[in-house]
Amino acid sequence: MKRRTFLGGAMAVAVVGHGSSALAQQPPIKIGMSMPQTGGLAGGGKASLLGIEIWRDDVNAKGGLLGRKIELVVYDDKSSASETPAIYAKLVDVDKVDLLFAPYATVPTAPIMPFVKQRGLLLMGNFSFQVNSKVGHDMWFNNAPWGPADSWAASFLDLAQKAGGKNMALLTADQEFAQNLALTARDVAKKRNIPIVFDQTYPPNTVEFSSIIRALKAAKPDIVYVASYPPDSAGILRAVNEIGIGDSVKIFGGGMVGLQFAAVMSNLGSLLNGVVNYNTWLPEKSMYFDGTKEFFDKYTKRAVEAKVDPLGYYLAPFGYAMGQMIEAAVGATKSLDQKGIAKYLRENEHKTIVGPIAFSADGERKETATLQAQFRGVKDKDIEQFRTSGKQVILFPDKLKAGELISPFEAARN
């Protein structure tokens, strides 16, 4: 299954007005990508793509870039790492796109890194984690707020140690993203002399976690760090609810993908209470920048029509920000030269709807903006509750902080 999206049509032409004839005479700037539209990552992929499409529409309504419309060329990678190498080769060699955006997530992105480096192509990353750590491509720029590799685990363990945590359990899926997270967690724990009393990896297709949670509970950890993907995140929390995790646990969560998506949050409801997990954007006053409110006004309306994540906090604004950075770089360099665009992205700070973004040499954020937030007072079957502040209390970073950790985990679940 493939999807190609083209902006244009009667509405866009009418908005452009007198500039429309000039735009129509020039070929569009084609931006190619794969995006999960089916499979386990589809929920996030669809929301991310809608954020990018809103950016595209905003740019084209203003007259495009370099006097040319933006056209998105998008294929469904089915959430599979095996699909993306062929898709990106086609985008470059057959579709002749001008620029590349990466698919959502680490697993589909990792296999295309050697290809883009070999071809000398700019790749705007889309929420991958450490896919460039071994490849070392100097034209990679990740839109995600992660920052330095160890900051994700370090911020979680900072909270854990302040709550009295002295040892740790690790539970991780056997795939690229989770293993990268676990690797940094082990490194941070070692530097802090935090012993790991339980360390288990499970196959990505695991659906039954009861026996794993029983074994983890028997180890009596103070800190439980989980790195999982959406289907298994839900399975783990259901097993924890059924079996319990023990009074020793000060903090639970860390790297659970899926707990940021409206469908998963609505489905799990009160089972989320007490979990401390990473996030990217939450509806707190400190997280609104120029254009943020306007973006969500558009997203909320279009998400209903497109039947995608109604909240869209996790990925959609960062998809828009990815476009904003390209827009700024192309505008500043007045060119589609990818080396020139990469140089501009590397040497400047960029204003976006998710805040200012500056890159380190490895193409990741210079400073982490990853949130650690605790679910509190969540009710069952009420997605609208997540549009208000206080349901996910920001504990980190300090400049965005909205409250203190409630610990131990079992007490925080009430």
Contents of the next structure:
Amino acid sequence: MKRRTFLGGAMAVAVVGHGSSALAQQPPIKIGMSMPQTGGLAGGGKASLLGIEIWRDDVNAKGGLLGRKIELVVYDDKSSASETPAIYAKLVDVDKVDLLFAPYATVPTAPIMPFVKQRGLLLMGNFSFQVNSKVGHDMWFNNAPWGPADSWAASFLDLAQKAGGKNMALLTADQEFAQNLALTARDVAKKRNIPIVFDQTYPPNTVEFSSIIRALKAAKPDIVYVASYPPDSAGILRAVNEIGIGDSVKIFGGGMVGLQFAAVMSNLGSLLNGVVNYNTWLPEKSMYFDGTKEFFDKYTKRAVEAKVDPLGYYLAPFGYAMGQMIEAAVGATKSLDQKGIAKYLRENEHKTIVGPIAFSADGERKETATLQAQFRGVKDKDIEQFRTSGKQVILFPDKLKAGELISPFEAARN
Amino acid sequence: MDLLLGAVVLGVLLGCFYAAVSVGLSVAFGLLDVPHVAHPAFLVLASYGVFQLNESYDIDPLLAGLAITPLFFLFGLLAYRVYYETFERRGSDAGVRGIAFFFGIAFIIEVLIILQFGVDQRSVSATYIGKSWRFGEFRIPIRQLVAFAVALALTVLLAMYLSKTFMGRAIRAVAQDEEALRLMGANPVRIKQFAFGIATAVLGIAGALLIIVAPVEPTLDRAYIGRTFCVVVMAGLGSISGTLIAAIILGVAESIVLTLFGASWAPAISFAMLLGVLAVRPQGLLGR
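For comparison with the form predicted on its own, please write out the form predicted together with the partner chain.
Up next: the whole complex, starting with the chain shown before.
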């Protein structure tokens, strides 16, 4: 840095500091987290972090929380479950953060759950799935809209059965999130007497999915439920397009992570058509709440500069919402006492830019707000098309529904 | 039976692709004894070069791969010279320090890619991506056929180059006895540098095949370290034809397991095969 630039910056800081002396006198409230900045989850991690950063900047512009500025302490967990335990131990013991946010996704979050429970720490979950089901930590609150564990699979199978689906194929990635999702899918299928005719788990780093799709096709399933992670979802859809999936398939998709990210959506283009997949936020009228539009105005500007997902629908507003909930809880309890904040979060409904959020005893949403949407009329190489409504027609939940399922899958691809 | 036949055909195609991404390592590690753990990172870097040309100028990925080949040759020359001057020339502990050096390069490449392109997946568009050829009920992805044909041609050409041309023979000679070559008046360092340039240049095409077969992301190199080293060691160090055979065996084995026995067993296959080959034939399938 040039000396003049440095001096200029220092003077600017001094001037700003003088103007907000109340903030400067108090140490900041430190919120610690790891976030995937590299590796397979980095696309989501960066967008999520930008959402949280926008919240931080908004709060600080309003004067902070309890008269203190918010400061984020963030480490890259490289999308790896093996990195997060040490990072969170450092955040708590060395960095002495006041509050913890979880990293994006199930895989990096799962291994820190025993740690936060043992230390009695509040953890704001960030789009992980069922990481608290076995741990049973009563200070865990997930920002994701999943709701009760089986609602995700149940909503997909509701659509499938209405379309005449009678048996199911299950294709899942060999990691925590996908396995948890598959587990609930198997449970729901069993309760409804839907036989599973193909049940395969593929390992991370699978290069080519043609062989797996060929085997899946040979099982002649009516319903294909896929739980995949970003690097794999594109490979699976390409193979489906090339190998074919068979006329028997009424519905395809369900739990494919990655099909919510602009780069992947743009890369796949028309290959997405017909797929019914979960989502969290889509640009439909019914999905705008107080502050949603203002948030996306800010996000869209900052995403270009930060080289992150230009749409940011999937995670970024939920990162902001996570901050809003903490803001409300700290504001209401007027303290950073983690037990008090947890009590407030558990007992109240919270207004956020992604809608009202209320938690069950397990820290997940009381009611599912997970969307099931079908891709339609998608063209190749056009990110902007996804900013308009109708490209992902919402089929579930009923109160947000924008159309009926087109089935069978092959017919919906045209 | 149809499933088995399909698995074998797709496995051969996948195997040839594995050969293409491994053949440069066969020269660098197999012939030159350079612990080139950055090979997969170079490969991913090449893929991003192909992506950039395809995205900006709509150049076919294979042509883009050809276009960046000379740049990669120069990059290889430079990388080897730095490695040689910094480590190899200084003595016996070049191996361990060399691995650290190439790990460092791999890490730097990852970071540079992230800074330039971000962390999202990138892929290319071409008329042969996303389509397939039908043979009755049987369908083969055209991108895999393209990868197969180009990989086969690349491997055969490199094998012919190393066995038929003067420079190719010099490279084999320096691999066999560097000191004898020096006594005959040749400069083994220059030959090794040239050979490393060739090993890196072929990554231009291999990188194009990588992004044709599947989307790439900055840390994809980690997925290929195991596979490429497995192929090269199983082939027998420095054997180009062995690389092709080992890669096809690996591809077929993976494909059959993925199709018939359950996908979760597939990663174990490469290492089980490697251990098996090393137990029965420590010098590899066609080792020197």
